[in-house]
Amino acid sequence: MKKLLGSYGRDDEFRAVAEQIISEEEQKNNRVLARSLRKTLENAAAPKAGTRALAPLIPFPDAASDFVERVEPRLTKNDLILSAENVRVFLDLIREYRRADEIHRHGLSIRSKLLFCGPPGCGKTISAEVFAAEVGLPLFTVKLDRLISSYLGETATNVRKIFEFARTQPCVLFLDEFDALARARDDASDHHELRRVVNSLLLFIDRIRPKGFLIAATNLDGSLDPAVWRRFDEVVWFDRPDRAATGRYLKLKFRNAKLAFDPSAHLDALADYTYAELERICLGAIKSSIIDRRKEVRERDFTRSLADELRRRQRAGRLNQTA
């Protein structure tokens, strides 16, 4: 409360302060009162005539609407399991921000532009979700298969629309499959449409200062154009969890189950297992007792949805070496 009240006069500052409030009340299930506050916040009256306006909260322009959709939070740190590493970094990442201000008085920007790298199902999508949460800012997300236009020169044009978006609301924005727009220009499996995308991107990515932040998420690093790299302050790199990180995840995804077993046991057989895989397996588990009517879930449970999961993998492996 005093955060807001202190930032009164600035709006995008006070927008960002009641956003932070608001996704807090979330996080505590307090869903009425969240919902109640994003209302009034959302339909505050006009001013009168020669005082201040706030700014609306998160306009769609017309421009953007076509390519931007907003997501609310549904999980808190307390869902995610990073590295040490991350946690610093991220944990860096917000006091810089909530210092923004002190900054900007020295002279020196803050990070805001974020390159996400690592593999598909290692939480990259979620860490983003959460780290919107707790920056206080709404979440956007781009609906790549709608900005990328089969029409030559549209699809530049697209992403113009959404870096003027990012530079103008405070939010945390959001591009997923990052790699699909930033493909190396020597690639030659591209056409001449794509490299000039490319090089527009390049352009708005130098440019953009967001008044919130700008992540890109990527599962093919080794794809993206090597002029790319520069352009972003941070890169957070995700990878598989390791023993103890899979140990931790298995203890969250069944800390409201009653288990008749000891998942730890079972940790060599999870070995590079992501952790989208490793929730499968989890619920497939917990979701056997449930259709079994049990009030425990029970070794076999697990052991058959870790059967379900290494099925799967064996054959998708399969499928793309074919592809």
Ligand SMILES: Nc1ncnc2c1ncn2[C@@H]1O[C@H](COP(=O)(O)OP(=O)(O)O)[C@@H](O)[C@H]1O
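Residue numbers count along the first chain shown, from 1. For clarity, every value in this text was computed on a predicted model and none was experimentally measured. Rigid core here is just the name for the largest C-alpha set that superposes within 1.5 Å across the two forms. What changes on going to the form predicted in complex with this ligand:
- Shown in the overlay between these two forms, fitted on the rigid core, is a CA shift at residue 137 smaller than 2 Å.
- The rigid-core alignment places the CA of residue 214 less than 2 Å apart between these two forms.
- Put the two forms on the same core and the Cα of residue 257 is off by less than 2 Å between these two forms.
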The other form holds:
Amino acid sequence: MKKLLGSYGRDDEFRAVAEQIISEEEQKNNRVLARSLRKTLENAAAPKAGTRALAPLIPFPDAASDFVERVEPRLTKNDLILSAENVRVFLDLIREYRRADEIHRHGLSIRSKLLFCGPPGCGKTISAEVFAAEVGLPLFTVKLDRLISSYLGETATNVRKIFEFARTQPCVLFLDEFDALARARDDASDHHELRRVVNSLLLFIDRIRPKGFLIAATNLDGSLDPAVWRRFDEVVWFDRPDRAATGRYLKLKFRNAKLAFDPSAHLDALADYTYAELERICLGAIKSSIIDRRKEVRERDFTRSLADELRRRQRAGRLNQTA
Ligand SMILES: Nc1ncnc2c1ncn2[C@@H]1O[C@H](COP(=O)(O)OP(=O)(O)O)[C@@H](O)[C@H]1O
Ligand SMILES: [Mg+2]
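Having seen the form predicted on its own, could you now give me the structure of the form predicted in complex with this ligand?
Starting with the chain above, the whole complex follows.
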């Protein structure tokens, strides 16, 4: 056990010690335990595409578990469409991170605090997941709305614990729906306790040099308060897909479907949709073909699904106007 803990951070050694423990259990005839340990080790150590390091062994502080969640990436970079600009930004960030030791030795720091901006449904959340997987770090998502609404009592302490964790453990700390914080700041003027939490969060963001990355995501656009974004080392913009990206995304979503039509003939009608909306359109079309027990997705499945999405949009638009 001592050896196992001593090997923390060195994957090969960790694996060797773990193997040793398993074979000792096998020799002691504890077959069920040995098998279950082996399975756990295989799952934990199987390097996913592009990932290198093992997840850290130190658990996230328990007290924070109400508003922090360990997230397993659902998608890989093959599922993600990025603009050429963002591909470059991310590749640079990854290369910088891999050379962090050398950069630090020269007295320089690496960019580790990122702000993702853009309309909903354009890939901020999944990019945080894919990015964490690519740099081989575990992802912890902070549910800011929950954190802020539970501001009484221990929240300030828990905030401190979260940031202490991210300062010492290599991980990606993801503040999704960061807008909640900006909104809370506006609401906080006459609420002492809330103001304290919001301010301490902003202060922590200012001061932290994360061991891995801190990523915040916001739907706010150009009107983003400079006081917010100057806290970050890099701002990454996620836009709605252009025509070419829409074409690529349709191919991606239909890659496992048999099509009886050419979806790229509909690119004009699909201008200005978000990825999330395009996804619903494609999946809706595929679902119709399944319901009808057809082997092929027909053009009519697609145009109907598109009409559904359009209706949904118009409804949502009306709701927003009245809100
Ligand atoms: N750039 C993208 N490439 C591929 N799929 C995307 C992209 N953006 C969004 N999606 C799809 O839309 C869904 C919602 O995206 P998400 O990352 O949650 O958006 P955001 O966080 O910007 O609101 C994702 O689960 C994914 O299926
Ligand atoms: Mg999101």
